[in-house]
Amino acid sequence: MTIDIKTATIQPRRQTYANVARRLGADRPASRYEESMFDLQATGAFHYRPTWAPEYDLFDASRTAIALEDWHVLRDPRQFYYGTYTIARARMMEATEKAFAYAEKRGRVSGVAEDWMTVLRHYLLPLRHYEWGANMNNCNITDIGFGSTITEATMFATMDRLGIAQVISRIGLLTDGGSGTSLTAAKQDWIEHPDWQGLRHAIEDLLVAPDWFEVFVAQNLVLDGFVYPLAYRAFDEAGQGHGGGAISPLTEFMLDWFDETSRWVDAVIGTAARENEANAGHLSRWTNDWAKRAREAVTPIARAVLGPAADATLDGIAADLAVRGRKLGLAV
């Protein structure tokens, strides 16, 4: 008896879901990111308007001054959906966990000079409250924003900010032997110390800002554009001569995250600015207004840490942010 083994090719009737095929064409296979992102935004006739904002629909594109013909153009160049996002963050956290394990095992933090440890606690640990504010701001964008491409990504950013706050908290616990006294003191600094009141005021104003796209620009482009280069680059470099190099591996997550996330933030803002002149005008105005406020907000803490070098450092950070904005088509 002879057995012939043959293969048969079965052609699928279509390569992807119908809503994605209408955008990309029926013959083009879609990526998992595209299938997870297109047309998830609820639209149409809703049963009622929100009682807390009856002038809007439940999901309403008019909640921002930015106008787009198709809100799905605000795509994420990282192509994050749940699977790729969790894999990327797991890899980053694996490196962070190793850094913490090494610091604890070898007692690396004990090598930081006492005078610099005081400075470190003052400039770094209150940032856990900045991150919590950023968490809430991105969560608010996820809530009232329009278009699943942007709200999916801001939800990921929401969880990122919570994770960064936890990393900062762990650093604080590492410096005080797990007692938590450093975190209690950092909270008081955030609430009461003059160095932090400008930044706290800015964050709290954003919590109630009516235009969610302005919140996106102010938080993710401008404030982060000042805080991250200042705290995790300039302050970190200033501490190298005081044993602060032991802390550098523990904050590497923040630098890697900022560089990666900036690609997404730039893609969103640049795409919106190119859509029409009105968008570019709004985005430019928000960037300029918040850049001025952000610099004023971080100046006290910069001078407390860097002394006479603070103003030159802030000039460089502001110049870098201006170059970044101009590349996105903004008049900054």
The other form holds:
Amino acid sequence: MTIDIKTATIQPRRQTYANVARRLGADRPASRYEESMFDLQATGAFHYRPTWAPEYDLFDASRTAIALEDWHVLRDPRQFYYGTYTIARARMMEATEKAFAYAEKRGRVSGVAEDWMTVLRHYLLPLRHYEWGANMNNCNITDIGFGSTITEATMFATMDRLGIAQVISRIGLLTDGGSGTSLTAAKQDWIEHPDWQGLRHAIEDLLVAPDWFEVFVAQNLVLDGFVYPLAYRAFDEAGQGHGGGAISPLTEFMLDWFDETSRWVDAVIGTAARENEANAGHLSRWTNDWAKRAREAVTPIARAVLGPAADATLDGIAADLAVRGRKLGLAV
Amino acid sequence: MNAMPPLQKQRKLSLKERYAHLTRDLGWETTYQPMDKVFPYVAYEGIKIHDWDAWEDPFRLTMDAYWKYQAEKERKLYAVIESFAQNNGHLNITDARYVNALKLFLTGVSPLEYSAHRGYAHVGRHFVGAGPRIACQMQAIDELRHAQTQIHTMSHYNKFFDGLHDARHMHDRVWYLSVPKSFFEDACTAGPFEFLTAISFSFEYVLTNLLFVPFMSGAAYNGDMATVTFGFSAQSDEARHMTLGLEIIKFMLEQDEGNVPIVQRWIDKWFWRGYRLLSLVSMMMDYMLPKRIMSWAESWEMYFEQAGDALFEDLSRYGIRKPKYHEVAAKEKHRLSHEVWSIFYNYTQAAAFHTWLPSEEEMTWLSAKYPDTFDKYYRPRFKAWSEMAAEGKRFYNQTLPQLCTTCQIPMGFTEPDDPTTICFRSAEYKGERYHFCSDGCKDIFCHEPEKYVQSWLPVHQIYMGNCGGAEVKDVLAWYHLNFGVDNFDYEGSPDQKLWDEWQAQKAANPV
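Could you give the coordinates for the form predicted together with the partner chain, as opposed to the form predicted on its own above?
To see the whole picture, the full complex is given below, headed by that same chain.
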């Protein structure tokens, strides 16, 4: 049985906005993602050149070597707009908060062997600065990227990276009794410790890299493609025998986030690569160059944590990334 | 690896210190790349910052809390939008004429929210201090929220009314929309400190109550549940943005005395630029809302003259005075909305919303609100136009107007001390003559002529053949404006016809 509520029916005169209908090929009902993401950015009739980059228009497709007929092909398979984005993250954070509450209730992270705690602080906490670099890189793409489709998603990524930096920092505060000493030490590691200099150097080079699509590939595909499996899978597994399992629920957020976000990163790069050979060439070159550099950058920390097993682990990660790249149509 | 001191002996962090660890301490001094290459844009405007750490975070919001609060607000807002659509909420508005205010909002204001999103992403990347950078990033994503929720809120109206169908396309092309567009592009193409003075301070802090709020109050007064719910939902975001605006101004002023004259000039410029933009709001408040909130003059008195007095008195300790030409705005407040509505009545054939002459009842309201000007200058004009229309000779202005090079509004404003004479100003630059609607706009041009000679002036562009053709119909087609549907008077429009049918249906339903 169904119930039948009588309402007045009024025929709509159109189903969606005209710019969306043009993109869908017909005036048919559109999703919220489609209505709120297409064509938000101005593409012409600019009034003034930016005083901070007078050689370009305010929004300018020529700020990258990648060329696309239509920049709105770079869609997000997660179909995030602000509402679905914040709701998805609030949900993920709920589970993380429970893990923090559980750990906090027990005073501090119990059961982690003291020597592993030292290792953990050394490999995990400096990553909050890596995340901050990733925040800046994605923010830069949101600034100078072209088309609202890619730049709205990089805006979400910008805030994600700040959020992850804060989750890492809270783990530090949990392990140092809320004093902040672990974070101060981690910052010093990031600035000075030889284990971290390769990665910091790579990040700083990306902060000044002119081509935003290269930054996208280097940061979101390649560097993350090394750092996440290494820190949150391999290092985490290595810690299980030392009571590191008590920390795992606190970094679950990062693993879930990485799996989810990789779908978007792959969609963007794959779509750009398929459009023309020149794109595929640039994307392949960037991926190869940065993969080499990323591996060198994380080798010291991998060796410090995993010892002799590090090289085999990195081989595995590099191979996974290559498989992923080839699936996207890259020559890697 | 650093040896950790024993945990038990450590002092717990205060909330402020804890927040600092979660935000500004994430940043570091780069060494593989020089800091001035990583942050290349903070010096060229002449603003001196000696200590970025002196920045006081105006609110302590971490991402976990941000996601949680914002998600909560989004869930509530979308539930209302959903229910509004399901129940044909558009039938409950006071009158279909009200929707023209929404048309002005969606084509004129929502694209600015998007521009603000990109502008804040720019400063959110480029400020040296990580503290202000995070505040700007949060505003960047908030502004994206506002653009997207406005589009979703009005999506239902677009299904039933004309003129809402292609907002972005129109914003980049239609003559009067170059007023808001050029305003925001002026800010976004400026350096990071001027951008924040323009948008965070002048626009958000000083003028929000005169721009955003009248549209939302208009929605509340006119039965538009969807839009007013959006307004309430954005309120706490706006409060954060206003706080940031005041904070950034104080930060610049406190950092170096040499910053004061630069900031003062920006306040002067962005006050005038913002005030000219608000003239569109003045006509919306006095003419386009079937049920009015208050008059333009009243809201100017309340939100600028009174609130602004207190603000600028507070800032006077830094050596900041009230913006130049605020007294001109005070003189114009009794005529602004009438002059602007008259321009749109003249050019109704080229507007993406409908116009009308005020009814007798509405004119009584206008007389009461503007006792010194309405009956003397504007009632006779409306009466003459209404007689012409009754004789079948509705008045249209067939010549394209001359535009002010700075604010891009047609030259229709009158002399500050003489409401019967159109105000013309001009200046020469590199052998060309440029025209302005006011001393305020002329000053802005003369300070940065190399910027404003670039203005994409819609009328010039039409004459240069860049807008689809030489005939009005060609230009309107290029605007994606449906001739005979989106434009002309409300009387006789498809909007009116449908609205009347819905009202008749409603009346015919048995109780």
